[in-house]
Amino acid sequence: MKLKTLAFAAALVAASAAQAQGAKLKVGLMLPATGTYAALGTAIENGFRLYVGEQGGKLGGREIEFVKVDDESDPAKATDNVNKLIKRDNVDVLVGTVHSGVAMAMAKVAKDTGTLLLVPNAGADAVTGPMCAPNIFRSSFSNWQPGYAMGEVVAKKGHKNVVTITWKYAAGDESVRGFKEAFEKAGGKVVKELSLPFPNVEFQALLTEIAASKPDAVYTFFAGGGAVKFVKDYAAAGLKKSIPLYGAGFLTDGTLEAQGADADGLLTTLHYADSLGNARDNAFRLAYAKAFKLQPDVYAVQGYDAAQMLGIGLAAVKGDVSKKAEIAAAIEKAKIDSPRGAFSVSKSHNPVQDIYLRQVSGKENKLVSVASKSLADPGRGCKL
């Protein structure tokens, strides 16, 4: 009797796993609809959905079901989103999201819960950091990473004395300090670092700070409709002509139309250009353009190899996502076919990319030269 019931309990289990894999997959999309970063969500949003697309809907075996929340870029309001989308709706998978705040609320909840994490944007250094876990997993990059390779750029163009400028968050901060970093280590100098609260554009007292500090060059980080802003401002006050200005590549990613000229001739490092002439790309971006009408940036590759590193894991694991250790390992050992190149990730789980030094050309990020090759983030913090 005994014996009949323990085959009848795995008899259940064994079905309502079948019928867990057959059900769909909800996805929860916790991305910016709304503010400064509303144009990168969409981007995510729509390379994400193009890889899926390309799959017929299905990752895994599983159809896939989006459940969307609107994160407005609010730390304050991300462990409610989050916690709505694991409990209220059920998501068994969670991709978010752009700003780094958030995105650290995002990932202390899926360490605590377990739920699969993957970051397509928020470069926070300690998502993959202190905060690493088996089941978080980023597609874009660390805000160390382009720092750094822009730091041994501007080292390497002779330049000894610079000032940075950023919004005073995790994404500006960490950015300033891979720039410096590595700038610092070939012997330069960062003798100013300003800053300015997020999302506050009101750059002319500190651009009159830069006029009179007369640094060698200066480093930035902003992005979306900041980075338009402190683009045209720092022009419109004269000091393009004579300060020359690098930034990490936010600065000018789907930002070129709106900045116009004023853009024209800016360096910046990216682990994405415009360009990049290899067939994996050149097919990505003829797919993207023939279904949004738009032609990608770096956050759609990004929400695009988020989408196929989700598919990866779930291939594995014919779509269980109650495997996270398989889902894992699978995605540790996987090279990622990206419109970016090949990558695959860390121990920490975060890209191993190369990083390119890109010009402004018009309304491109043109391909200068490969500022930092296979470059890993420490991951400094992570014990997996």
Second form
Amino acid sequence: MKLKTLAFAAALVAASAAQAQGAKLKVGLMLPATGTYAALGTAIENGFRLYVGEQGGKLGGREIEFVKVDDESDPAKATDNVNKLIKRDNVDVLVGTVHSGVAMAMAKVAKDTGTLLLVPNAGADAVTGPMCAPNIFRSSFSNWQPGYAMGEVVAKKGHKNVVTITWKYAAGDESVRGFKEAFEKAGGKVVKELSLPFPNVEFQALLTEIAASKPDAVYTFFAGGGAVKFVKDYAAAGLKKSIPLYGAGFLTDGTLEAQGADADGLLTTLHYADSLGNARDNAFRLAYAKAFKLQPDVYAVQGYDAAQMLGIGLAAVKGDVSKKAEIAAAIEKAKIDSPRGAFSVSKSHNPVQDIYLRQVSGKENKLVSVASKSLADPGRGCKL
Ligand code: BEZ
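Can you swap the form predicted alone for the form predicted together with benzoic acid (BEZ)?
Entire complex below, previous chain first.
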């Protein structure tokens, strides 16, 4: 190619890059708007929008435009949904989702296409384990984290035999696995692992089995609408009085209005609590309540922090989303100023964070103590 032609081509590339940076940045929000996790999707979107709004609608100097897909928490539709966002809507960045099975499909497409993916909830261990990638980050937790922390708490309480009950999919399986790892390391025994398919809420037969087994305690993972029904059914079966119930904090986060007195006193572990009282959290809670006429929950925090992470990455490249390595490097070295307390990400891009022990009191998950300080997911199988 002649020198003049080369110079012309280079000028064209530079012009189109500049134009792209001036253009709106398209964020593909893939979240559930229907089904048992619908409220979780709304809280994540609210949190994300709150942070973007606080930055004047821009991240890295670029105005943010949202394209939304309801993923219905259905793994069977996940690959089609994420491909629509990437190929039809040409999104620059993907944000999603709540359900671990759907998130794994998103992670596969993100890895194959190199699209930046921020996971604002789904805890699938694989996303920051064997499926980890330079362009995939999580603002939430791994399923292992709250489970592991609760395994230590329940062992310290002196319980020896525990029955677990959850939905049979990655989130439930991995939450129980984390619990069991810590609990059995400390000398306890998981004597029975009960499960039912997601999002089934016919708990009666399994509750009868728990009553017959008479364990010292029960550990559970449920979330959203299913968690509301489980807590109410557990109490209605008379079990709340006789067999202590412990859970990953999703059991009582964003659900207390509907669970009422049946949730009172429950102990759970999570990376957020309603009464942290730090200045960052106080400001966030005030702004969220003002904007949405609702109290925030852990999902809102995770959405807010996903937007913060994107903002940090984009600021480092002045909005040029094609500079993937620089975006990743900026997030990797950042301390994210979260309402949960500041955190950074591990080598596999999962938050290293305090896991709190909380107790339900009225409409709040009140802080009891730090169950596990700076807990990092082991990132097993991640080669980054
Ligand atoms: C999950 O599928 O990973 C999940 C869903 C709701 C709450 C927490 C985790």
